[in-house]
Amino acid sequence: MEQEQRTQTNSQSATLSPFSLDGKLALITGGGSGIGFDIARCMVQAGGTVVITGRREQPLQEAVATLGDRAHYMVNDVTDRPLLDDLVERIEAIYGPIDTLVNNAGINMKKPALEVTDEDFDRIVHTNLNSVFSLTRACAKRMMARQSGSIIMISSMAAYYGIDRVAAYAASKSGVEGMVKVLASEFSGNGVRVNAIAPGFIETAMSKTAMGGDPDRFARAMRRTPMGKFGQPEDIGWAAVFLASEAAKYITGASLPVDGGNSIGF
């Protein structure tokens, strides 16, 4: 039934705004809270259908109840890489082809580099880079066969310049930036665009925790942000809507800073 509705909606696409996601399905990892939830919310507002994933069912259920009828969820741990092909297969069997993948799920750790253990480093890179590649590959195989798709990575200011005490996180996000360029080069000729969004300092529970006990870090972040304030999660959400939409149909291999000017601030 849902696939039929999407087909009917697609027939009306010529009259829609190029920013509309009407008739499109997005898979958003880590979509139950934080930035992932707001990406899902903005995509639903733009007319899209979303499937959000995460490890804990209750936040996903609560998120879907808030997002409405065009939101669905599946419990999944992106670090369990052998199961990711099955996840994509199940989503497409139930809800139809995935038009957009948003690799949002990720973890951070603030610790001096000399105190970071091999296990710490591996855990961050496995979640933020290795798992992202595995899920991207699973989706891209199907997207390329259909000659259509948009893959959106979530990068970070930590991949743009040196931020102390986040060596593993910065390495993982720098890897994501490199992967965007390579995959865009390989996939774009088959109609699959690959881009990244690099959030600046966004007001989330995670950022409040990180900054709350480190006033010097907060002051430095604001000093080099020309707009002088934190961004909101929906700022990332609307950027994702743009990159997923037909309005961005000639954009691939790009990394879009959504940072109030932080990446160019002095």
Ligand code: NDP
Second form
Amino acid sequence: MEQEQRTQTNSQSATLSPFSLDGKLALITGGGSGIGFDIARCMVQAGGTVVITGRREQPLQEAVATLGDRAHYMVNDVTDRPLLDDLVERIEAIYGPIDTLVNNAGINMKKPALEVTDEDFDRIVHTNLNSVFSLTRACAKRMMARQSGSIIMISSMAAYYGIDRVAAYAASKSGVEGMVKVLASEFSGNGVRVNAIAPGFIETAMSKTAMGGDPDRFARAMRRTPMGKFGQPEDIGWAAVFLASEAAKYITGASLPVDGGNSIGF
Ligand code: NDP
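Next up, the form predicted together with the ligand, please; the one we just looked at was the form predicted on its own.
Everything in the complex follows now, all chains and molecules, and the chain you saw is the first one.
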């Protein structure tokens, strides 16, 4: 009898795992490479369907070929803000309702603050903050009407503590952290959760550029990371699967560090 019950529970949990993304569609910006690609890969592995975007078509084509049938792409520059409503409308018309938005696309720039021009500053904030708001609004309108959705922002340790030479980047990611709290308060009553993942130092093209030829920066980053190593893009991918899934159904307004302890390291 007990054995029978256990078998029943096991087979239920196999089909109804709260971590499964079966039947869920995610839009992932910047999904052709780096962290965005691994978010897409982990979501597909968890049973979901993904639409990835980026400015360059070739990496998107290659990514979709690797990810298989449940991955699709659209070429899109998130900074073309007037086109974002149309992007969301097209995706939903072709693939169905977007359950999860992952605002992953982002750019960085390392320069002493006194050398940062207004144009530099605007460019970073435009991509990492202004566009994130516009795309989030476009998706949230539809999610709110359906009373269901999960919005995930990719923040940074630069929003947690002072990292030198990334004034614009830190300002943009701090803005994202603030936006998560406000949007979570406005949207969560309508079934739309809003959260951030704050990656530590993760091995991608972006971190290679930031650390390249700067052994002192690398050493400082590692010194305050208790796990003593860089993270892998899939570490962010699995956290995104969790936040998108039913397992996280009571989590909103949170910022989850995925950082090997970097944010609490001495
Ligand atoms: P990469 O530079 O490796 O990848 C960035 C991706 O974003 C690319 O696919 C790029 O594609 C896309 N992208 C950039 N600009 C645009 C745009 N205007 N419109 C659409 N897509 C765009 O960066 P990471 O994977 O390292 O970073 C991903 C996110 O994680 C970023 O938000 C970053 O700030 C954040 N992050 C990364 C950390 C790290 O250590 N790597 C640490 C903390 C945060 P394309 O060029 O074709 O448009």
